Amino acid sequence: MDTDLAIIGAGASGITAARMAGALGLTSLVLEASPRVGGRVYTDQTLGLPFDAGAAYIHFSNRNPWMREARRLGIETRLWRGFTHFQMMADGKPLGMASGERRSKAFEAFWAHLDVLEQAQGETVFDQMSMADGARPLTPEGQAALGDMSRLGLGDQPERISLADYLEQWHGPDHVVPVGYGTLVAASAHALPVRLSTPVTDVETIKGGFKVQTPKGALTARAVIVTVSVGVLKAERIRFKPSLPNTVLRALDGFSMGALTKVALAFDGGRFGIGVGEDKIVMDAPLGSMTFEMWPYDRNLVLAVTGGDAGRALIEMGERQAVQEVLRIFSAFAGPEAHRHFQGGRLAGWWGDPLFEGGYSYAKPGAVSARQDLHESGVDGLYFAGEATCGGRFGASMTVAGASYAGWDAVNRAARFIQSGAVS
């Protein structure tokens, strides 16, 4: 065999797996389809002002391994103040304190309703429910608030997302990385055995391990860890020989990929009377409510975020039109001077990228077991790892931490498999 482990994908999961393999004395090769590391954790520098085009928050930072890694690398992190501070806007004007208070009460009513359901019927009552089902007892305004949370936080419409899957997620304080979360993850990959621009097309089980095919040739490995997104797996960009077990195929059917989408707008220094951190949420944006993070880290940059069908609509416009549309929405409250001071923009649309097929995974209603079913590949020596498989033991799916936990877990399982002598 050429290596102990072939690791497919150099995102957070693949990077963690390669680091762990080295710590355990295993050889590994990381095969990455794109010309860079980091996957969906990417700090974009093309506007001259860095911004995180993908993941931006070190979630539940009190138990997130990337806090420890940031300390090891000497990279600064800061406590994030949370998502409740956005000023609500409509028709270019603030909606006032009362609107925000009504939304807060709607969220309180949502959680109170779930508590009553669980006490009456038990935890499994949520297994077949969507996020929208959980919000049905709320007022129309409350349902709209839950819809915004679903699209802007989870990346898709609430009727498509499993409520049980959402309720399994960990919560805690978030930190941010001024130089970029993507910068942190890329720094962690330094000196690892990564082959960039090397997409894997086939994984074949052979005597003694696996044959992994790429356009640059094949290599053999005792075990394989697949860290690509479930969107890529569902699109069958990698062929498996023999075919994956039906349990895995059913698990993949239980997933979809969200479309959390960002547009960055760069300006020449004009800030239109809006201060740093005076963030907005535009409720009447024509594509669906959209947040605007104002001047992050005091940079002349505005980050607009939307998701779900609104995110897909932006992506389908293409970058040029999407940037102009977001600039138009921004100008409605910032004023016409915004166009004169605008310097350039970028669209970060993971849903439209064939290397990722979406921002991150969510389970469909009724498919709460999909994460665990994918975790158990059913093929000796073949392991799936990434944010999609980090459920059950770790309530960290849909996050960079979850991808890392899954990479760590997969290497430990692969090491036990190799050391057991099962490879022959």
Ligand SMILES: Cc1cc2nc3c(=O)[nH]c(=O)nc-3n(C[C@H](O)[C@H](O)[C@H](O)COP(=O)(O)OP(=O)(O)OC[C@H]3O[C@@H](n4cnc5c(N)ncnc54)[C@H](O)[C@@H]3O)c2cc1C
Contents of the next structure:
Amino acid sequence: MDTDLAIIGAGASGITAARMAGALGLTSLVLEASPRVGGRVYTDQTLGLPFDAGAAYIHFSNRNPWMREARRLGIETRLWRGFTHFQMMADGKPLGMASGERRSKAFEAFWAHLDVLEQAQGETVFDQMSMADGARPLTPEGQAALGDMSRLGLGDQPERISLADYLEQWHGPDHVVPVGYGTLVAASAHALPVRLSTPVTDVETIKGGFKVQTPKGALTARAVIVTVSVGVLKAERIRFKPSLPNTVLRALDGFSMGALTKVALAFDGGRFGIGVGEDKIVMDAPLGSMTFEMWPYDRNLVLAVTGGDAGRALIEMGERQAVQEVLRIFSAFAGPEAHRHFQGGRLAGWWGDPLFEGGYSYAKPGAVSARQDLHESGVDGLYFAGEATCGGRFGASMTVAGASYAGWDAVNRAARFIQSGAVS
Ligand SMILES: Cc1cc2nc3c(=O)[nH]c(=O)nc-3n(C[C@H](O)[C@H](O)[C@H](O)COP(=O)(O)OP(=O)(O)OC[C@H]3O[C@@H](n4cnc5c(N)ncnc54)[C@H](O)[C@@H]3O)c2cc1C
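Return one more block: the form predicted together with the ligand, after the form predicted alone shown previously.
Following is the full complex, with the preceding chain placed first.
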């Protein structure tokens, strides 16, 4: 065998797996389709002002391993001020305190309703429910608030997302990384055995392990860790021989990929009377509400975020038109001079990228065991990792932390398998 472990994908999961493999004395090779590491954690520098095109927040930073990694690498992190301060806007003007208060009350009512349901019927009551089902008793304005949280937090419309899956997720304080979360993750990959621009097309079980095929040739490994997104697996971009067991195919059916989407706008220094950190959420943006993070780290940059069908609509426009559309929405509150000071923009359209097929995974209503079922590939020596597989014990799916825990867990399982002598 060429290596103990072939790791497919050099995102947070694959990078963590490769670091762990080294620590356990296993040889590994990471095969990455794109010409860079980091996957959905990527600090885009093309506007001359760095911004995180994918993950930006070190979620639940009190237990997130990337806080330790940042300290090890000497990379600064800062506590994020949270999301509740975003000023609500409509028709180019602030909506006033009452709307914000009604919104907070809607979230309280949502949680109170779930408590009542659980006390009456037990926690399995949520298994078949969507986020929208959970919000059903709220006022229309309350349901809209939940819808925004769903699209902007989870990346898709509330009627598509399993409530039970959402309730499994960890919560806690967020940290941010001034030089970029992507910069941190890329630094962590330094000196790891990564082959870039090497897409895996086929994984075949052979005597003693696996043959992993790429356009640059094949390699053999005792065990394989697959970290590509469930979107990529569902699109069958990698063929498995023999084909994957039905349990895995059913698990994949239980997932969709959300469409969290960012647009970065760079300006020449004009700030339109808006201060650093005076972030906005535009409630009446034509495609669906959109947040604007203002001048992060005092950079001449505005970061717009939307999700779900609004994100998909932007991506379908193509980068040029999407940037113009977001600039137009921005100008409605910043003023027409925004166009004069505009320098350039970028669309981070993960849902339209065949290497990702979306922002991150969510389970569909009813698919309560999808994450666990994917975790067990049913094939000795073949392990799925990546953010989608991290549920249950590590309630961190969808996130960089979850992807990393899953990579770590997959290497441990692979090490036990290899050391058990089951491969010859
Ligand atoms: C806009 C956006 C914002 C987000 N915000 C946050 C946040 O603030 N905090 C947070 O924790 N998480 C956030 N996330 C989610 C987070 O980015 C992901 O959960 C995490 O990065 C996934 O890591 P991964 O290693 O599982 O997968 P990936 O990062 O997708 O890594 C898989 C790798 O496999 C590669 N690949 C694909 N196909 C092949 C192939 N055939 N052969 C070889 N390689 C292949 C891909 O190029 C990729 O590099 C966000 C995601 C998006 C899109």
